[in-house]
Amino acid sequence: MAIGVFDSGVGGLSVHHRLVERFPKADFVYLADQANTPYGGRRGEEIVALTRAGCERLFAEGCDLVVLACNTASGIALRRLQQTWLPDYRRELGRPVNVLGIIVPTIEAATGLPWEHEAERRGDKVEKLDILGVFSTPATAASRVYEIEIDKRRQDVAVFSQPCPDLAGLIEEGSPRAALAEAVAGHVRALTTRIGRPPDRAILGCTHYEIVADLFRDALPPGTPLIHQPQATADALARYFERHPEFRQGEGGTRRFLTTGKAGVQSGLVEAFWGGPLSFTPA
């Protein structure tokens, strides 16, 4: 068996890197929708379409477990397909199988606390706010889930979503840095610019961001925090197998890489992330 990571593109592939270091003997089918990408400006019903279709192809190839490395298909798809199609598909199956998302863990990471955990209302005026910026695609940041999930458990912080319409696309592309960088450096401005200051921490809301989270941490202020979302997916999926001994990760070590899109070598950009060339096989 083997770990299933889904993402529209190359994104996930930040989730990916860290899942791999983090479980080095598993082995793991990575499933990029190039075809489709990017997912942030489109439908939800599409949305939540285009995430099964991708969940079914990694269950076929033998994932018990599915990793969505997508905040727009978890924002959008998971609880939908959690709760209306994956009990029929796992009796059609025969087999225990899960799809887990991102913003989850990533919620944790930012409240330091536990997903169950809920803020007692109280009428209390909080005398200092904690800034948080979500930099995101459109389709997540009007889902509003950051903001959501976030007021539920902490009253004492303020979250600001920005949507970056178009850089996702621009790192799937393998845009030039100086591209990349100019904007975001605007996407930063436009945030400072609607909260009146920079933000206290910062969330990479995309798991494309990640690829040139360097970039952001020019355009923030210097020591700006920022929560990186592979390492709190690695860190919740961690505890998910102790609890769950029945999702298998298999014993060897296998990487696949799938793509929906033109297969072959990928960009310049995804190989300087990666550390060296990285091909995807049609999926």
Second form
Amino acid sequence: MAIGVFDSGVGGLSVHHRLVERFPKADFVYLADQANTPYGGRRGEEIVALTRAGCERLFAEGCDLVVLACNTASGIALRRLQQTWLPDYRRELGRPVNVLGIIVPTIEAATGLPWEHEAERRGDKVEKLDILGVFSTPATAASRVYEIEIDKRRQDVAVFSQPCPDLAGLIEEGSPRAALAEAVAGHVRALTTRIGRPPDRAILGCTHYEIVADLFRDALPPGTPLIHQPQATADALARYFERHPEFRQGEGGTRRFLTTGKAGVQSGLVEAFWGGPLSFTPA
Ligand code: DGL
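The block above covers the form predicted alone; next, return the form predicted together with D-glutamic acid.
Full assembly next; the chain just shown is listed first.
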């Protein structure tokens, strides 16, 4: 049995990388929906349908657990799939399967609080001391998931989301670094102008952006802490397996990489991030 990792494209590799380090003996199947990438400009219903199809594909590959290594899918589709599709689908399959997202672990890392924690609202005046910038796809930004969920837990944190419409697509295409650096700097400038000063901390709220995390570091004031989704997700998954031993990880240490798009070797940008050539096979 295996752990499935799903993204619209290569962004989820940043999460996969960390999961493999954390669970070296587990079997992994990575699925990139490159035929339909990017998700960030799509309508909600499309994102739900594509995410569901990706999960079905990974369950058919023998995965027990699918990690949505994609903020757009996690923020827009996950709750709906858990409520309206998974219960019947589990019965149909006759085995325990589940889908987990990456927004919950990221919010836990950003707030320093467990997901179950909700702040008491006392009606006192609140000083928003900590300005948290979230760079994400337009769909994630429009969902306001980070603003809503962080505000429920920490009223001293003010969240400002910056939609970056072009960025996941540029990364997916393996665009030259100069073009990527210009795009990243433009989004950091836009957020800084909107807030009136740079954020105190930032979330790279699209897994593709981890691939160019150094460009965000260069564009933000030196030393701005970044909350890393891959690490937060690996930590959360380890805790999940402790609570749910019924989900099997496999023990062959195999890694398979599938794509709905053009099979073969990925771009130089991905290769540099990955530390070597990476070839996808047809899904
Ligand atoms: N990597 C994804 C995310 O975390 C999706 C990017 C896209 O397809 O637009 O949001």
